[in-house]
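The data below hold one chain only, encoded as structure tokens and taken in the form predicted on its own.
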Amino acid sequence: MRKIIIANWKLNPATLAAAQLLARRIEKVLALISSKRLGRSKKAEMVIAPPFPFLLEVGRILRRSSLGAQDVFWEEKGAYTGAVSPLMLRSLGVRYVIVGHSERRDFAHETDAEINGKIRSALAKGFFVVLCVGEKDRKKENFERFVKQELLLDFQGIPKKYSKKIIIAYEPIWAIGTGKTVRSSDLYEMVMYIRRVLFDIFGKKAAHSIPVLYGGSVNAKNANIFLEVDGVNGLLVGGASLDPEEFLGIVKSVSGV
């Protein structure tokens, strides 16, 4: 299976000329590795994802990686000020889209009922949804029945025939933007018992086929760890993506540079 790295930019750069900047010295460090072993390859699928204004521009640059958006929403048009449709971001060229975000569902107050929505309807529109999921706090009970529900509610009535579209992102929260990381044996569990969730949700096949990524404090030093792990299937990288060097890092780790 091929690996996936997906650039979350959240929110950054400050300007468009930044962003621009960005992406041409993301596009410039793609090209330093042999297009045999990234971009649209077999090997590996880059994503970058920048926030909604800037879009259009960056992915007029993007060459060696797809364009993703941080959020969809679940109408395709109407009176929702501020949102933003699956149709409109079709438009734009996405072809990734990330949903239930740790950070959305905390300061956006998202349910599970509006992640499921969201889901639904950039399935039906033929995007790769890409959703996270991930327990606060590793130390209490019932960490994992917290992102199994997660997945159960985020998936309800979703039919099995989506399922080559969609993606899991493991980002335990106490792990985001703090410096702090699971321990490989940790992630191992964790990927396995996601595994046998989507099991019960989308069959045996759909369980091994699904790619899960993990992210929280991924830089260049600690990359190769995770992607070493059996059944992890690539990477979610939030600050270092904005490093045009550490980045370089990260692709190595997948391309075997």
The other form holds:
Amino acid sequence: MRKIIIANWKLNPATLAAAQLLARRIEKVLALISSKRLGRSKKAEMVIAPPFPFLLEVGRILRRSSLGAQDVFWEEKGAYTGAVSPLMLRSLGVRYVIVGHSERRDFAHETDAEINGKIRSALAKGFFVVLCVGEKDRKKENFERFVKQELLLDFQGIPKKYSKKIIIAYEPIWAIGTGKTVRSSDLYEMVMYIRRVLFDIFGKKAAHSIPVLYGGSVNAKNANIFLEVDGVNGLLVGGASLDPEEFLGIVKSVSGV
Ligand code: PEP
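What would the structure be for the form predicted together with phosphoenolpyruvate (PEP), given that what you showed me was the form predicted on its own?
Then the entire complex follows, led off by the chain already shown.
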């Protein structure tokens, strides 16, 4: 299965000029890797998810990576001040949408019902949907049940036929932006558990074929550790994706260069 690396720029950088510069640097990194023609770089899919206002211009720069959005709204039009619809994103060349990121579940108080609406709407418009799930605290809660609940509620009523367009990012909240990371053995168990839940929701084929990524304080030094875990199909990278050198290291890990 192809590996997927998603760069989530979050609320960065501050200006369009800085976003264009970053996109150019990342493209240079990707060009460098593919010009070496080594390893399995062709099997890796790179996705860059800048903030909404930079999508169009960043999209114009990207050649070796696809454009992603950090969120999407469930309605197509109407009285929803500040919202951004799937059709608007599609018209900018966006192919991937991240949905249910823990930061949005937190500061924007996104509910599973809203996330479900976003998934429905984005899938119906042909996007790849990257659903983020993950527990807050491994010790204080039944973290497996927590993740299962998120998957069941967020995918409620989503037809099986869309499973080819679904990607899961397992992102334990305690690992996001903290420098803490999950142990390989724990990641393996969680990925297997997620696949069992996907089996219940979408059936056997989808449980094997839906890519499951890891996210949480990934950097150039540790990327390999997560990519080597059985059943992990890629990475969702936040902070380190804003640093072209770090990103180069991560892309090298996935490309086998
Ligand atoms: C993220 O943005 O989803 C993320 C995992 O961030 P970071 O890599 O900075 O922990």
